[in-house]
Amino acid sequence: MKILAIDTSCDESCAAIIDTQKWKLLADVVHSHINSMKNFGGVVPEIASREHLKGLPLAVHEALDSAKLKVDSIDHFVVTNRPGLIGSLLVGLSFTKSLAFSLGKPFSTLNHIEAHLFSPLMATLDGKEPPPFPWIACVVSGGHTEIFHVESIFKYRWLGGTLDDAAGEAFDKVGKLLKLPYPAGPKIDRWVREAASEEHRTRFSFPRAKTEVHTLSFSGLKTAVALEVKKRDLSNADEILALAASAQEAILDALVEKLRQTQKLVGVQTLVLTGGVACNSRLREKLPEAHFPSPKHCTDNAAMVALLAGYYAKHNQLAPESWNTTAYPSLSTLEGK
């Protein structure tokens, strides 16, 4: 079976190709249109929603170019309808009707969530082994830090995650209370690698909050980082350069200390990681034992959605949908969330 995956849960029109008889990515295409959102300092969700019209047909041309595929030769398509910005969603999702309703063809829709959460198995596509069952698994990204403990493939629950803001979101806050450039995360991550030392690391003092058990938050550390930037000289870039680096110690380490708790209390050896904040270096540094799927796999993509529902197909769960199937912004179908 050939399956076509299409995401647009944000900002990048994402489309991806999968033999499941072959067990290979036949194409794996990302459009990014965060040029569209660096003027306004974050994603905007109308704009984003009209870069997608433009830009999905664009990337599924390209999938299909790639796996030198016509599109008639699709089996089935996918596609995500939640959580993630309604308007993208329902670009997504309509576009992916259409086309499966033209062609006569099944379509199915999966969680973006979900999809994150099993990307580590992307390795079994280049015949590597993935990480062991059972795992404390964290999807860590702009929208969201989720807690999970995955037994096996589909068998998992949702034990926590942020109470305010995601860790990525914290990033983009304090890069914005600094002053550059959208999107922040990235751009901290290797100013600091190539620049900091320890002393910048140390210099300021944020709070790391003492949550309850599986749980986080970083609104605290975000307001820390505007009462201290208020005192601070922000045309010196040393003094630019250890707020950054304090602060991006301060969310790793709220986060490393959270996962390896929850790793202790549940009693799971495998940890895993994954969402655009598990691209961060440093925190690939400060968790070494921890397991992650390439940077390309971490952030938004729809080669995660095509494993995931090729894995539903191995399963003989991918079922066709309802047309009147349709989006939601929230999380709210993944297992006990």
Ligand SMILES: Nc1ncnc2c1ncn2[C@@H]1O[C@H](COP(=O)(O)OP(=O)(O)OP(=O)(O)O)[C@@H](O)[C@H]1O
The other form holds:
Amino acid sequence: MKILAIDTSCDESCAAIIDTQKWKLLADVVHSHINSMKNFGGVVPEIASREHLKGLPLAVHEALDSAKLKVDSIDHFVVTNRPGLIGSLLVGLSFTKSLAFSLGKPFSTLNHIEAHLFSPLMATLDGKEPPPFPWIACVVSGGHTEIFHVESIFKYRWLGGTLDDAAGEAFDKVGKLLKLPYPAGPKIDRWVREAASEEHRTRFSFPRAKTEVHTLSFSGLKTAVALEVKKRDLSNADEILALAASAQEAILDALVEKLRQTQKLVGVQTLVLTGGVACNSRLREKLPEAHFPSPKHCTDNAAMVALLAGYYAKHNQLAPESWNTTAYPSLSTLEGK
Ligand SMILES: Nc1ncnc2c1ncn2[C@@H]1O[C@H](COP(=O)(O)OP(=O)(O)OP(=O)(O)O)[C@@H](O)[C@H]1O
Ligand SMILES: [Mg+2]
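The form predicted together with the ligand is what I want next, because the block you gave corresponds to the form predicted alone; please supply it.
Zooming out: every chain and molecule, the one shown earlier first.
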């Protein structure tokens, strides 16, 4: 079976195709809206929705071209309809429904965070061994920082997550305070890796919030950085570097400590991190034993959605959905939340 997967949950128009018999990814296309957001220092929801109107048909065309397929050879269409920016999700859902309807083919919806959660199974598409179950898994992205106990595919329990900002949001908000371009996460990572010393990373001791088990909090860090920025000279690049490096250290230390605590409490060794912040090279250094998908599949993509759909199909659970299916902005529809 050939499945075409679409993801428009935030500011990337993504399309991918999986062949479930061959267990191969035939296409994996991401059209980012970053250039349209540069002047705003963050994602503007209405602009993202409008960009999907332009970017999504192009991404789908490109996916079909690179797979050398005609659209009528797709057997099933899937789309993420939760969680995310509601306008963006609605563009993807309407597009997918229309395409499936016009071709007389079935369509199904999937959860974007569940797709991030199982993205380490992408290794199986290259004939490689995925991380062995059970996992403690953390989806650490722009909108979420969620910790799960995963026993096997589809069998998982949400343990907890951030009480306020997501880790990626903390990176981006710190970056905004330091007048770095959006999204600041990758920029801070690269700059600190290339230019920062141990002294830069420890110059400011930003808070690592002490919260209940399986929970995190990053809003205090943002306030601490804002207070420090007021006292500092932001025309001094060395000072900005030290602020960025020390803030990164605080975000990652809090995350690493919490995940190690969860591993011990639950008694599970295998640690898995997914989502945009899982691209971070310093995080990968701090957790050498953990499993991470390739950076390309940590940030938003439709390959992880196609893969998840492939697993649902393998387990005879890719049920066609009704035409009145809609989209939801929050994660509460995920099992266990
Ligand atoms: N190398 C990096 N270091 C730190 N943060 C990073 C890095 N690369 C990306 N990020 C952060 O990851 C986030 C984007 O990740 P992703 O695309 O998974 O999130 P999202 O789709 O916006 O949110 P969600 O998946 O929760 O809906 C941004 O906040 C970005 O700054
Ligand atoms: Mg995402």
